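First comes one chain, alone, set out as structure tokens in the form predicted on its own.
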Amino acid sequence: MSRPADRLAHLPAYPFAIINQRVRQLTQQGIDVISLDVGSPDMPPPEFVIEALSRAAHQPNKHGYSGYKGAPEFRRAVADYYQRRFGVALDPEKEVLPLLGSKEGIVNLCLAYLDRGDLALVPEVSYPAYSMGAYMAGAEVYWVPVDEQFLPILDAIPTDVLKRAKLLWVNYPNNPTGATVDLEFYQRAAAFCAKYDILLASDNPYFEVTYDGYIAGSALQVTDFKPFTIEFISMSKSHNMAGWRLGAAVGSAEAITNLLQIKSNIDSGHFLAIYEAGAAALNETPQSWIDARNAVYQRRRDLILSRMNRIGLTAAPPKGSLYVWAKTHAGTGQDYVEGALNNAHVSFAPGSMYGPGGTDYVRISVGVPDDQLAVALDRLEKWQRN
């Protein structure tokens, strides 16, 4: 048998794959495990989106290759959506690229920009794909310290690091912390990247998942910095379409071209029916649907927060994302996760999987039905009392 590539030695197994394996082991033993780990919406997309998929799938001319740049109508829908939602003008031919979910685009961007000896600037609490993508490209990661609001402290990055840096990752509303920012933050980040010739990579899948009246923005709303900025969106979170694997990269025409060069050698685009349904979702979903969906998430968020002290955790109310980022009262987040799984049969994501700044935290997803969430919290409280 051939020896595997050296990159595997520097690439740990994806954390959720490990969690899922442990949950399966317990389930096979007849134990009911409630998963509060993965941020997968438990509700469906709007009904008309499903109907659009069905209509397109029944058309005989929708089953061939869709093209490396995806369906033109989906690219136009993304551009129109950005104009309506953010007031940002995008050229659907040069500044929009459909993705097989944003995670694919994130990793492929790393392959497009990072070589051995290069650095990716990754906040010390962040989505694992940013660092994993850099490692797959053979590059290194510099963990950028974050402040109490989980914002990267850009001034703390040494000059010698900046000389090797090619990408800076930002993500707000943030996974896993739920932190949010205003446009002034994007202005500072974009100016910083322009100064040091770094590509600003904004991962923005949660901009439609917000609470308490907060309205999320886009890094592309900062004028004059589009050549230094690429942004990723995902239908997974905005429209409850996680399993559909549909997203887009938008922004810098040069970055889009470079990303396409990688993608066109890896995949051949999505199913045309999914593009059509995605376009329908972007063009036709009313704000009332988004508001009603977010109200369900907010109710679950508030229920979790009301039980924090009784389940051995502390958390601030997030204004966005699908998560509550909670600090443990004792021990590490990994200790808490193992105890909760073994004693309460509730699965969490340990904070350490999101970087060195997450050691004392756990991430709790609100993407679980109300009845299961109530049972999970009761189990956790009973475990903590004992």
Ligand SMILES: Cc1ncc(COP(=O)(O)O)c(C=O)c1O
The other form holds:
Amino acid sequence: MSRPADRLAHLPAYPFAIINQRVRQLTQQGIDVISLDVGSPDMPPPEFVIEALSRAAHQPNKHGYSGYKGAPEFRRAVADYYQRRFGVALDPEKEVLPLLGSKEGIVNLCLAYLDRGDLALVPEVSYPAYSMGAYMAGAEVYWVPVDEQFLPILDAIPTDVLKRAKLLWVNYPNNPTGATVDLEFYQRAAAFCAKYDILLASDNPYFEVTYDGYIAGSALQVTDFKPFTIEFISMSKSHNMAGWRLGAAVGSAEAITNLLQIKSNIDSGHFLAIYEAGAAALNETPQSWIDARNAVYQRRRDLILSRMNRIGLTAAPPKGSLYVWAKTHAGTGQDYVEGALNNAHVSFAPGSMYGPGGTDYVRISVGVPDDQLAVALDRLEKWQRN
Ligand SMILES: Cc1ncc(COP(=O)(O)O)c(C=O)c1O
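Alternative state: the form predicted together with the ligand, after the form predicted on its own:
Now the complete complex, all chains and molecules, led by this one.
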């Protein structure tokens, strides 16, 4: 048997793959497990987007390779969206790159920027792909401490670390904490990166998933720092299209070129019909659709928050993302997750999965139908009473 690469020994299994395996084991025993773990929207995209996909799929000239930079109409739609939504001008040829979901771009950016001995600056509570991408590139991770608002404390990063750092990851609205920021944060983070020659990587898939009237910004609104900033967006959460695997990287033309150099050696673009439907989603989805979808998530968020104490957790209301980030009253997040799975048959993501700052937390997804959520909360309450 051929021996797998050493790389695998340094790459932990993707945490959700482990959770899914445990849930499957219980399900095979006939147990009905309710998953509040994964952040996959449970509602469909707008109907006209599905129709656009179907129309395009029926055209005979839409089935060949689409080119390494994706379809021009999708790049143009992303640029137009940034102009309308954020007032940010992007050149669709040089500053927009379609992705097969933003996770792909995040990991490939790590391959484009990190060598052995380099460091990625990753907030101590973060989406796992930032650290996994660094490990895959043979680089190391420096876990940046976060404050009570879950913002990275940049001044706490030692100078010797900054000398080796190539990327700083930020993500607001944040997965898993739901934390949000204003433009002043992006200004500070971008100026910091420019000072130390670090690429600011702003992962922004939840920019259209917000509550209580909060409107999320873009790191690219800090116009002086475009050459130092790359931002990732995704149709997964903004338009309920997680299974479609469509996202984009935007910003620094140099970073986009470097990312494309890796990507074009790995994949050959998406199905043209998906680009076409994605462009329709960006160009034509009315704000009222986004508001109505967010109102459903907000109602679920509030239902979860109203039961927090009785299920042994404490949380502040998030203004964005698909998650409630809840602190346990007793034991670690992992203890709570195991207890909930075994006793209430409800599955959560343990906070430790998001880095060393998440140990005492669990993440609860609002991407779950109302009736299942209500049953899950009843079961958890019963378990906690016993
Ligand atoms: C913060 C963050 N970034 C990126 C992604 C990846 O999304 P996708 O690959 O579906 O675009 C996710 C998915 O949950 C996420 O939470």
